[in-house]
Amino acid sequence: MAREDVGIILGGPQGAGVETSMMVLTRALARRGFGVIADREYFSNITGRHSYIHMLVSSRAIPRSLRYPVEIIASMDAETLFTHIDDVANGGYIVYDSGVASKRLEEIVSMEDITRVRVLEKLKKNGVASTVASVLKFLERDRDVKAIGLNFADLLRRLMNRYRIEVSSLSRYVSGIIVSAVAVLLGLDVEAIKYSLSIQFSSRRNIVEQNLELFKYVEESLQSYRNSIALEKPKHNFRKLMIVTGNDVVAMGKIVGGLRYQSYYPITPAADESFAIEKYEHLRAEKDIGSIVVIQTEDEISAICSAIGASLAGARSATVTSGPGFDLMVEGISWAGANEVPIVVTYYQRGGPSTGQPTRGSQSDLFNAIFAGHGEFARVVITSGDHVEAFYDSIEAFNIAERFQVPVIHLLDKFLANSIRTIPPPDLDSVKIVRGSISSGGKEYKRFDLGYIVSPRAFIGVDDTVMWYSGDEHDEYGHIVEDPENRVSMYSKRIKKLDLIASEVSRDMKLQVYGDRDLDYIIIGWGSVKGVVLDALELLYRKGFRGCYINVKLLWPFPSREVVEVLSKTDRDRIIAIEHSYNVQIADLVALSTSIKIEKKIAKFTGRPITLNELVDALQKLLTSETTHVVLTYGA
């Protein structure tokens, strides 16, 4: 019987083409109208360590979250099979290289010792020997898993002989074997694969042809498995779907929002956003309107300072970084606060402290984004719950920055940055560009005119206009002044922007509430936990739990009044905070801003995304027992 959705893991060594496999499959599935979400998990080394793609494909909707177990595991190597031994569903399918059947766990040097010991203990507990063949036999016997062995060496040899491919290049085609196998199991047709390969290898027709030949070999080998786990016909009617990472969609939003200058120093997972902008930096409209300037600076200090300079000259400017880079930018952000510079910092969180887990996700930098810096000044911190929000929020970040002349930090995370989703194209007619109060300057121009909370802004270089910028306290012209009364006036002018922002930013930009009005529990969170929480709400509704989710978007200034209004709809002990951090910092922020103390918390700080199965279990535990704190750990 056809299914509404199918979970898939594609696994192999870092650098072996796992990400390419994801792109080829995703594009082929989207071509046939299926919704896809895919998360990429990988070590921070260049090559060799285990990496995998965790996907969910749906015929019903565009997926919002990932779940375990999955129906298909397609492995390039033995390590994938040992690592994901618990992840395959009863009755699921495993595609593997029959050439590694005798491989022992102890022989896998790329696996970390602590992981190997844990897997060995698991095998020992189940009475399973430490070979691939034993693991597969165990899964076939105890979980009715169908293990499909393909002779990778034989398939590659046929391809090599057909196209005279050098032996040293054959490993590049292993990803094509697992793509083909998954496509056959799902019943995907060769035309969809051909379409996807043609885009993936657009300038290399020979690679497309060779991969199609490989698809033919695999299809011949798996004739009896075709459509084994077929999906239902897609039910949604999107005429077009975009396939984007979080980095991609933020880059698109910035370009649409009028970005003219972007600086960066390479850092994971932020750098890909700048690479995407570089690809499309030359803008063409009815008239050729020039380029976006994208500059890789020598460090993050230069990145923030050059973006500030571009902003002072009138360009919509931004910089992008991750935790360690943001720390280096802090002095520049304080300078922008003192000089009321509209600047956008896109901040992708990853696992800290220090270098921490540079390729894993986290939400533990919330307070760093809100409070980093010396002295007091107005700043705005916004966040996005998914790829669609991230597009529009990237534009709104510029609007808020220029309207209120403050630094805006767009706080995202690795889960959103590196995950791929199919989304409908954004509605460009709904996009508004708001540049705030702009002055033409003149000889009497006062850059920090105390007649306004947000003084009209003239750009450096306008005719007959002189203005001064300094890190010191200053008067209305920008001259350095330490007079106490001037200090009170200028200091207050800057801080009062927070009240103005709180009163003028729309409620939708502050928070969004999903779920039942007649509710008996509330979840509060922010950022990329949104998708999995919304799916959990639906599952729990079917079990009789009626709840809602507060997706906080404006993290600072915190929307205290609006949050209190929603939280007052249930008892305090029915409020649950969720976050990818140890302390669940959003609960502390709520307490700081509203005096409401949230006791019940769900935390995950393994660096892996929260999955639906573990979240539903945790919520049920919190709603039906005296438990107040659940730490989630699932995921390899």
The other form holds:
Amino acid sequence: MAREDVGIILGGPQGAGVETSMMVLTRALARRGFGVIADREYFSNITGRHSYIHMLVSSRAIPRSLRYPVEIIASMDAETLFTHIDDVANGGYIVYDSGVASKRLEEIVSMEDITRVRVLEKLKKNGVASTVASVLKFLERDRDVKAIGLNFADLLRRLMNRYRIEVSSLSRYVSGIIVSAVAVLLGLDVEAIKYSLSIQFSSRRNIVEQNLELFKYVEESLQSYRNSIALEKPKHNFRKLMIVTGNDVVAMGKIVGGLRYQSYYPITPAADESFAIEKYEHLRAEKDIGSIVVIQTEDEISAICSAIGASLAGARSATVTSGPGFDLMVEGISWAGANEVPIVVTYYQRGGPSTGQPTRGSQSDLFNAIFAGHGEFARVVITSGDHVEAFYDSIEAFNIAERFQVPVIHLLDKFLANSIRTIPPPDLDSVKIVRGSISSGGKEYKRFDLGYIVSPRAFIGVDDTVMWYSGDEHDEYGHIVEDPENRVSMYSKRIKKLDLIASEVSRDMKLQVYGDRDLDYIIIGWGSVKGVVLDALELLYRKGFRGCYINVKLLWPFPSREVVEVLSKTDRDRIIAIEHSYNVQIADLVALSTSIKIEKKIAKFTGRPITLNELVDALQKLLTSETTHVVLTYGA
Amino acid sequence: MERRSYRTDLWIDWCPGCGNFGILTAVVRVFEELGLDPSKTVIVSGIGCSSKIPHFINVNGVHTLHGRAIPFAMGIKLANPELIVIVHGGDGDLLGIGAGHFVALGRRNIDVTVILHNNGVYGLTKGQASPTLPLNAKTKALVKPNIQQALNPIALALSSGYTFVARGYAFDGEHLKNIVKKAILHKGAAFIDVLQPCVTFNDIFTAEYYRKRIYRLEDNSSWNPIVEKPEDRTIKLLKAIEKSFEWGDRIPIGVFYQDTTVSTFEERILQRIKIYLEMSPAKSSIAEDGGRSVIDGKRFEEIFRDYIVDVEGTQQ
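For comparison with the form predicted alone, provide the form predicted together with its partner chain.
Once more the chain from above appears, this time first in line as the rest of the complex follows.
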């Protein structure tokens, strides 16, 4: 029977081509209309540590969440098999290199000791010896798994002889074996693979040819497994799908939204966004559209300050960072607040505190984004639940920044940044660029005219106009003034923007509610937990629990009125807050803003994404018992 | 234009006799002589006494954060390369908290002029030792002699890549004016170390102290700081660095180094973005009338085609 979706793990050492495998497979699958979501897990390391892709292929264009166990594990090395011993489904498939069958767990130096000890204990408990062969035998016997050994060395030797490839570059073809094996299991045709390869290696025809030859060898070896895991026909009829990471999609949104200056200091997981933008620095389609200056600054302080400078001159400008970098930017954000400068900070959270888990995900910086900075001033914090939202929100971030002349923090996370999704191309007819109140200046121009909450803004450089800015309290012209009455009017003018924002930002931009209207329970959360929560709602609905999800998008100023309106539809003890953090800060934010105290919480702070299986279990537990707090831990 | 038109009518709250007055006068005179358009000129400053200067001048003024004037200036200049951008900061501001930015501007050689108000102390916070105060110096506000070494602003600027490096003296107005003028006209990152007595807190580097020691480099007819061709660069640079360490009985002022053979950052951007000057970030339109993005659906697909897959058939 054809399946709606298939879960897959592609694993191997960092730098060995796991990502290339994912990209080639994803593009080939998209070519045939399948949707893919893929999370990339990796150490803070360049080469050698265990990295893997956890993906879900689906007949939906945009699958929403990841789950365990998976139907296919394709491993480049022995470590993958030990690390993911619990992750394969009953009746699932494991593709492995038969050359590593005798490899012992104790020999795997790239594995962290603490992980090795844990895996060893697990093996001991099940009476399994610590070799790859015994692990596979155990899975075959215990879980009806089919372990498919391919002799990687033999396959590569054949290829080498055929094309006279240097021995030293043979390892580059391992990704081809992985791609081919998974494609054969899924019954994906060679034409789709060919299409994908020719884009992946567009300038290197011979590599495409060699990989196709390799596909042939693998297909021969796996004849009997062809189409073992068939997928249902795609349920959508998009003629085009984009394959994007969160970084990519934000880059695109910013460019469409009129970004003209982007500064950054390298930091994971934000830096890829700037790389993506830099490709379009000379922006042109059928005509020259404009220039985007992308600059790697000397530090995050310079990144934010130079972006503010560019904004003063009239360019839509942004900077991009994650927690440690944001901390350095705070002084600049305060200055922007004091000087009513539109500026966008795209903030990709990762595991903290300090350098924490540089390559893992988290949502623990909510309060950092909302409250960072001394003194009081209006700032806006928005977030996105998935790749599609992130595109439109990247544009809206500029619109809000310019309409209200405030710093806007677009709070995202590593799960979004580094995960790949297939999404339909955006609908640009629905996109609007709103620059707010712009003045053409003139001799009498007053930058901080107290006749408005949002004074008309002239850009530095406008003819016949001179203006001043100062981080000190200032008068309408921007000159330093310490007079108490001026202080009250200027200070209030700036903060009153929060009320204006609360009344003028659209409801859709504040929050979105998904699910049943007749409610047993309500989940509230924000950012990239959205997909997995929506899938969990669906599964629980089938089990008789009717719930809804409040996807909060405007985190500050918090949409108290709208949230209360939804939360009041159920009993307080049927409200559940969820977040990738220890404290589940959204619950505190709701309490602070609405006086509603949420007791039930689901937290995950391993750095790995929340998966559907563990979330459904947790929700069921919260809904059927006195439990109030569940901490999730699934994932390698 | 009249000189008056470049001055605001705000009361200047510097201490009477402060060296900053000399710098202000020199800068205003240069604006007057060059007839700069106030709306196309920007003064960006950091924090401290010196950094209040934008408020006293009738051109665009951006009074920023401690040590951060240079990054703000960079953003303004790169977004709109038409603008003339001048940074003012103190020695603590530019060489202490802002040292990283100071170095980075030199590396980039952005067409910005940096004017250092160098008085050896943090004046506005009442006299702490700044990065240019020598080891063991004890100004009157210090409890104990300075325990940190002084750095050499000229040598630092030269090794960072500034392509115009000079020193002026706040109370030699005519000379300072000429240097500021050259710096503004120079294409590339320009740095002027302006010796500036702090009458309240620095009782070592006083006007009297400088009067006895300062001499002008250009009085020696063999001094030629200008790099005519790239091959001369190293020799001129070494000479300038050597000269920068002359401090004590004799203190040189004047132009130490000028190199126009190095590409400016703006020229480097122009190499990559051919339309950079006519469609600079601040000057290129981002929306059509009615708020539609200049990137419509068709252009989107063209620009981002690498990300788009044409879905074809279904399996089998």
